[in-house]
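Encoded as structure tokens, the following chain is the form predicted on its own, with no partner shown.
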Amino acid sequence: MKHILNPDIYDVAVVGSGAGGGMAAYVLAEAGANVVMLEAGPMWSAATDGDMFTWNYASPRRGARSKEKPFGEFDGCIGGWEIEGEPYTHAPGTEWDWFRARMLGGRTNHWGRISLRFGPDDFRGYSLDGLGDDWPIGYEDIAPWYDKVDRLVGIFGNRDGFYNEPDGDFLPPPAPRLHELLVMQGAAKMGIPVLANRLSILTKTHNGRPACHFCAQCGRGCATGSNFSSPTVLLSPALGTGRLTIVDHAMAREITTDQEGLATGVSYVNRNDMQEYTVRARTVVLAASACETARLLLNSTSPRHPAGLANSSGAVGRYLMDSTGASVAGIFPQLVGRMPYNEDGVGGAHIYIPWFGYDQQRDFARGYHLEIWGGRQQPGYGFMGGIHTVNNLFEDRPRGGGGYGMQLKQDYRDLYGSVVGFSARGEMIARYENYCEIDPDVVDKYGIPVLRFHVRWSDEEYLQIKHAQEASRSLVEAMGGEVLTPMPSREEGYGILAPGQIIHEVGTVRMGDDPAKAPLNAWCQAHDARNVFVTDGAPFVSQAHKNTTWTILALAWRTADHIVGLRNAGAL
């Protein structure tokens, strides 16, 4: 293969275009450092190159799912857990699902916008249950930036006051909707809180970018811009500085070093023409994703680093986490043939319901969250797909057999948006035995060794998630519902998703003020080799059940505004 030396040297190169190298390469290059930025995808616009206004029926597919495209034909997200000439292996007994997103802008043209700051507690779990670890830094360490990322993405919410949900600088929340209200009736009876949700997606005009028109179809990217995605906020504002490039279809193979094991840039193979290249850079910036930037440092083998940059502890690629994940529905008489109303929202559920258990006796230590789904949005391919399951339930009709004709059609207007489900997102447990590594006979097709995953859920996750399953079926009870399947056992894990199944990867690369525990120290600086950090989920010391783009956000703000200080001190 050739290699193909650029013969600039730039002040910083980043890894990835996701939230954190976004977040990284906004912020460098507003300061005055010229910034050359490595993407694993092609280019993407939202606005170009979403499917936002298409509806299901323009497709012969009718927008279902496929390996290619697991959230739907239409989603704006180019990859998925399988991807072409890119494999990844377990070890015998373990499992590991590893999404991976090509394209600018990575995972942020994907998630939720679900946007919750960890809380006092989450830094400081070993301090209150003895397992994991502490964080080096405390929630007043990092909230100043979760304030800039707040003012600078916009965020709605409501400044409820509640235990370990910090408060942020919120947009008005929209108003629950009909299903959502029958929700807080039924928590209310339980003593279980309901709060309005947390989404980086715009109810006023902020910052330049218009207010969300309600099309609710967030997951396809938001041709207006009014939801959270890098290319949107950061990397427009990064470009027009005239201080980034944006190098894409490129697969970092390895971080280059020098003699004394500081970084001086880093090589990639072209994705078009296969050819190797190597950019060069002052400081080097990784935020490829939790498990990525693993791989990377793995495979930045040199004298200096034998068993991989910035692991001389013997860390990288260990105490990976994601987030627990079951759901829980159930049909509601009182939603049955309604009428057709307005139900206009955002792209997601306009409440949620924080961890509640604090004060509780439990057989498990961290909590979960739980998010809601139903009410009347655009029907796709196989929705309503069981209502053979359940036409018959609240009327004198044999069971079975979905029916057809009239009386089907009647059924899926009588149905449609009378299932409401909870699905809980929980804390994992960070545990030295559940690691990535390199897998020494295995590689892509752009001969880059891949990672072999050894995760396992413990009794933590499993108990936990037996709570969520009891406690979502209890509050489908006393909204007066029909839960629709049975309780999982303990055999079948209580209905727990594989790890990885809910794209929260962090780990790997974790923070800490000993150098021989944790690769990076408080500032997300490699221990070993000062002009490395990393600003993605990787530097996580534990994962909370917040969803964690928020936080990659501000943890990626304080690193980068940390970098700018090296450098005008001349420390870089």
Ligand SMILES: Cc1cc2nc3c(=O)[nH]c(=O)nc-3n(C[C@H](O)[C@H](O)[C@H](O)COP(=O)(O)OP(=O)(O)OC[C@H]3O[C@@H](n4cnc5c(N)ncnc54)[C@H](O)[C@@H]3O)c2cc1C
Given for the second form:
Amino acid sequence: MKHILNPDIYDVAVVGSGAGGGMAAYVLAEAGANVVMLEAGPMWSAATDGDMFTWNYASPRRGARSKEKPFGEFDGCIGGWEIEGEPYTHAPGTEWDWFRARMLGGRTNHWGRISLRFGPDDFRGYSLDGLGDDWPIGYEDIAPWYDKVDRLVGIFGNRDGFYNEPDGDFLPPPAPRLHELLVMQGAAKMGIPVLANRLSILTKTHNGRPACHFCAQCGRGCATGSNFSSPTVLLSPALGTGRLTIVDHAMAREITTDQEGLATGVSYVNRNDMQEYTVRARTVVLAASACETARLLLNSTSPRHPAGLANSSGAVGRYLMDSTGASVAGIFPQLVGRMPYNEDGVGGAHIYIPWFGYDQQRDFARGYHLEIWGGRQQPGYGFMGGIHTVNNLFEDRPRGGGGYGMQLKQDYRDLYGSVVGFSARGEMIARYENYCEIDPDVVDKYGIPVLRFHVRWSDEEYLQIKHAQEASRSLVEAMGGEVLTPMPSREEGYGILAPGQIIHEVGTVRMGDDPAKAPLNAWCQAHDARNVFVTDGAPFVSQAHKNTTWTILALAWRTADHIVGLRNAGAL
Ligand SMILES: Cc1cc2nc3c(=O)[nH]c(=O)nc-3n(C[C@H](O)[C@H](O)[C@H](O)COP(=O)(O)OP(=O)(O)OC[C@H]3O[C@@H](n4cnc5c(N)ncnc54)[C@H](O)[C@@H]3O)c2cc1C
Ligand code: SF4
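After the form predicted on its own, can we look at the form predicted in complex with this ligand?
Next comes the full complex, this chain leading.
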């Protein structure tokens, strides 16, 4: 393989263009730094490459999912659970499903846009229950950057003042739809709180981007730029400064270092010509997603960093976390045969059930929230799991399963939109023994050693999901519905999904004040190499039940501001 050295020396090299990389590049380029960004995938724009306006019936596959497109044929993501030529492995008896995007903007092109702040308790879990560790920062340290993210990106919500769910600088939320009103009624009977959801979707024109027109196709990438994606909101203005250079198809292999152990740049394989290149930079920012960032550091060995860059603590790859997850759905007779009405809305729920068990006696730590789904959106192939499966649930529907002609059409009209479900997303405890490392025997098609995962749920997570199952089932009943599936047993893990499945990977390169225990300091700067920073989910010390991206964005902005300060002070 030929090795090609780029003659330019940039101020900063950023690896990855998703939430964390996009934010770092935006702030640094705006502040005057010359930034080069390495992105493993191709350039991609929702406006020109997305399928927001395509009807499912325009395709013979009717929008069905496939191995290459696990979230549906028109989903706005290049990547998936398996990528050809890029394997990962598992230690026996352990699990981790690793979803990877390979495109400009990463997973932000099709993410769910649930944009929750961590609350004060989420930064001090150890002090509250003795599990995991506290963060070296508290909510008050990150709050100003959450505010900045709210104002730049745009987010809707209500100022509810709910415990440990800090309010933000919100745009008005959209009104609840029929199935969401039903959830609110059932929750009120049980004393469960329901808040307006907090999604980074514009309900008003904001910073030159138009309001959402309620097509509900956010997962395909928003062609009008009305929701958050890194290319639309961050990379586009960063490119406008003239100080950001994006190198696409650049699969970073390792961070190069000098004799002092400081970073000098990044070497990468160009996926088009399969040659190896190096870009040089005074500062390196890693944001390739938590596991990939750990992989890069572990693959960057040198005499000064024999166990991998920034890894004198041995903690790189450790404390890997995802959210816990399980779903429960019910069918609601009162929604069968209802009158059609305009229930358009954003691509996501308009309401949200926060963790409601702070005061309860319980046999597990931390908590979960419930995400709500239902209603009538554009149907695709196999929607509702097949009409026959739903029709069969009603004893008074004598024709039973499927059918054809007028009757089948009437069944669709009657039954579509009569199922409502809840997805629990809970906090996993950070544990040293859940980790990824370099597999000594396997390389990917670029010759880069791959990750081997060692992750298991503990009783904390199983019992938490048991609680979520029971609460969701009671909620369905309180709403007057019938749960569609039996309660999973202990042996079935109470229905918990495999770790990784919720796609909230965080941990692996945690922050902490003690260099013997944590690779990064409280500014996400490597203790072992002062010009190396991490701005994806890797620095998280704990996970919280909240979806991760708003905290990634706020931390990334805070870290980038710190880099600007250090550069101005001549300390980088
Ligand atoms: C379907 C789905 C729904 C989601 N819903 C939500 C939600 O509602 N709320 C929420 O908070 N979060 C959600 N998430 C998670 C969210 O997408 C991530 O938290 C966020 O995108 C993480 O940002 P990141 O910068 O770490 O990684 P990414 O956005 O994945 O970006 C990483 C980038 O690095 C690039 N890259 C990787 N390896 C290399 C390499 N070696 N060299 C160069 N480039 C590389 C990738 O191509 C990618 O572009 C969801 C994710 C998915 C997939
Ligand atoms: S629902 Fe709104 S934000 Fe989502 S893709 Fe449609 S217009 Fe864009």
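Positions refer to the first chain, counted from 1. Small disclaimer: the values here were computed from a predicted structure and weren't measured. Take the two forms, find the largest set of C-alpha atoms that superpose within 1.5 Å, and that set is the rigid core.
Check: 2 Å or more on the CA of Arg362 between these two forms, with the rigid core superposed, yes or no?
Finding: Not so; Arg362 is displaced by less than 2 Å.
Margin query: After a rigid core superposition, would you say the CA of His213 moves by 2 angstroms or more between these two forms, or not?
Written below: After core superposition, the C-alpha of His213 moves less than 2 Å between these two forms.
Given a superposition on the rigid core, I'd like a yes or no on whether Lys409 shifts its C-alpha by 2 Å or more between these two forms. Yes; that C-alpha moves by at least 2 Å between these two forms.
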